[in-house]
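This document starts with one chain, in the form predicted alone, laid out as structure tokens.
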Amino acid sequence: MIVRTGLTGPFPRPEPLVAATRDLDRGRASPEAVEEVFARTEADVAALERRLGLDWVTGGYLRWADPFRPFAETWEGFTVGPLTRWFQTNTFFRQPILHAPPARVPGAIAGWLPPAARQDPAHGGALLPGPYTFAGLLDNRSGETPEALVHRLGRLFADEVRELAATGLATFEFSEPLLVDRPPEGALAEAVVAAYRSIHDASDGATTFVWTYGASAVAAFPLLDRLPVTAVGVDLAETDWEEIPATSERRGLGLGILDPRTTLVEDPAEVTRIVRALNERRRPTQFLLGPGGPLDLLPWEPATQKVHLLAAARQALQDGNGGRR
């Protein structure tokens, strides 16, 4: 059994960083002082990830105000729109407004990656919005149909993956909560498959995975099992693991074992029991263990405590698996 672990979304900002950005907005701190706090905190998150032996290092993506902002601010065709509620949470994002068919700007997103991912790309992780969720949550004034937009975004993300993989970056996660909140059907579902086929063709052997959260993934598995990616991930706080179907498709299975909606720390014994049961049922090529959704729903300290479970669960699984990883 191969078990890999890592963060699957942004990490929360600690209070000193929150205070620094607030002071900057109010004119009480200089950009240089806030940059020092950002850099120090990113280094702290990366050090935590390395200390716990996580398989990809993200640095927390602390500068990303929401999953779409770097794209809305740098890709052609977009403007940044109004504050919009993020699903059924008390968090918000600036809804991108698409005025014309989008076009990427080479090198723009690479500049947004945290230093940990840029400095050690072989062990870095790129956390990107999935093309279906991106297309479904933006304000589309471009005239493109939803299907055509998903196709186009898939090709643009394929170009992004190709560019970043050329720098040595080896792990790409595509966050797709909308796939389970609003599963696509018919031509739109086929557009999703085609988008990920473009991404797969551009990945050049890199690990690519789709991470869903916020709703049960059970009904979406017929589509998830068709996606040409290394692994698909589900939120175990929302998805009953006993209803995850068996499959003949040989790919990895991601399990969101940390619930970002509660500060309670999960039981490693229960996690290992679930993983072993699913290994018998689906025989995935590997397991990816991470938070069910973005941990930035939690304060810094509880999130830090919870992420230790990833290392504990992997160790327990390795100890019961002859030490194999």
The other form holds:
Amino acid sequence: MIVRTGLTGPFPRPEPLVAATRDLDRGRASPEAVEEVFARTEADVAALERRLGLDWVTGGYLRWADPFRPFAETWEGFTVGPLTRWFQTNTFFRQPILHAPPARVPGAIAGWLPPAARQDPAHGGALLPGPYTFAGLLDNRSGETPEALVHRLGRLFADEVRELAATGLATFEFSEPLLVDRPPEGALAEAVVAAYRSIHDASDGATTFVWTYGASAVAAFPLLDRLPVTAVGVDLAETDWEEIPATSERRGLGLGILDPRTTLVEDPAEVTRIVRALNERRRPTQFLLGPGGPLDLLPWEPATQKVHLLAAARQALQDGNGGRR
Amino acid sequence: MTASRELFPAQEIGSLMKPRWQIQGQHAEPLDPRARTEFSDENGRTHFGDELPSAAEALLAGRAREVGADAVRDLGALFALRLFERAGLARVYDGEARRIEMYEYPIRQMRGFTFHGHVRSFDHKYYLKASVTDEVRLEHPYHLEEFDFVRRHARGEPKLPITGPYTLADWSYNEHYLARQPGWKGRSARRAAQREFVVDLARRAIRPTLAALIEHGCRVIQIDEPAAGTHPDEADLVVEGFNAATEGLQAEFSMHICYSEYRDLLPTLLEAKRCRQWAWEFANRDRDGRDGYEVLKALAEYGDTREIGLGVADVHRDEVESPALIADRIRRAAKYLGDPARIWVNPDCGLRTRSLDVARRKLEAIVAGAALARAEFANPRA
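Having seen the form predicted alone, the form predicted together with the partner chain:
Then the entire complex follows, led off by the chain already shown.
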């Protein structure tokens, strides 16, 4: 059993960064002073990820105001729109408004990646919005159909992956909560498959995975199993693991084992029991273990406690598995 | 229902922005010129400062420390009361002048919770969120002193807002009740744990507080459940919490919900007993050619005949609605409900996000719009 672990979404901001950014908003701190706190905290998160032996290092994506903002602010065709609730949470994103077919600006997103991901790209992780979720949550005034927009975003993300993979970046995660919240059907589902085919073709052997959360993935599995990616991830707090279907094709399976909706730390014994049972039933090529949703739904301290479970679970699985990773 | 009242009485929904002079006074800072002008302008209109002369005098003389922060808050409460009354509202409160927000304060009156730090809401905005780590226990009923002050000073009918059990639970991390669930904490375990948490909050904290408030003379109580729309599939928990919190109590209860797809909560929400009024936001969605009041048809379809606290002014826009627009909104609501006598008018939600000047003008527009509509209904051929 191959088990890999890593963060699958943004990490929370610690209290000093909360204070610094509040002070910035109130004119009590300079941008330079806040920048220092950001850099220090990114280094802290990356150090934690390395210490725990996580397989890809993200640096926490602490500067990303929401999953879309770097794109809405740097790619062409967008403006930044109103505050909008992020699924069934008490957090919000600014809805991108697409006025014309989008166009990417080379190099723009690379500049948004945390230093930890850029400095050691072989172990760096790019956490990106999935084309279906991006297309579905923006305000589309471009005149493109939803299907055409998913196709187009797939090609743009493929170009992004090509550019970043050329720098040595080895892991790309596409966050797709909308795939399970509102599973696509018909032509739209085909557009999603095509979008990920474009991304796969551009990935040059890098690990690509799609991470779903916030709703049960069971109904979406027929589609998820068609996506040409290294693995698809599901939120185990929402998805009944006993209903995850077997598949004839061997592929990776991601399991969101940390629930960011509660500070209660999960039981490693329960996690290993579930992983082993799924290994028997589904025989995935590898397991990716991560948080079931964005850990920044928690404050820093409980999130830090929880993330230790990733290392503990992997260790427990290896101990019962001849130490093989 | 409201047969003895005139049509379309107006009410507030919750908070007002705290005046600058109150914030500076609470921190024992001397008032800057802007705060001083803000104080004297409103005092010129309502003379609220004349009712607490020693506190007002000390505040204006830069001696707020001498009278203390509580006296400044008293002034703030009186300021809000008089502002609401002068605008013409029939039901009033203190603009939540003594409260900082609607979650942390009630939670800090209880045992069983642990605060861990801030969670980002958006951009550089954060909120505190506690974990329930033990059984919920109430330290002591809350909001009593602020209600007593309002009761002593209000000329209108006091209506107290209080955060409901479902919202307090939804805005907390459920640790204690979830830990009691056996096995993997999946969806069904989470739901069962949340039910226990909501009901415990309702029975052990909210109900005793409501009972104490009623004992103090509180007759009209708005239970705020802004989280109700976050998880439409938990509408039954909203209802269960409301029913447990109000069980056996005699008062005029309303339920305030905002920024939700109300149809997704129906018909489950209608199982709320002892809820006499739905106080909901509508004006925010009444734009760009969309009829924000059409959803009221659903209540008629389900045969619900309770009062409506009709949101007729958007609290997220500075643009002040015209009385004609407000009258039109009332007219449409009356048509969908089939009974104008069930309508109260109010802002969509608390006005704390608007400047005091905008808030005042919106309230005045609401009252003027209600008068226009009232005249039409009294004389339908006019």
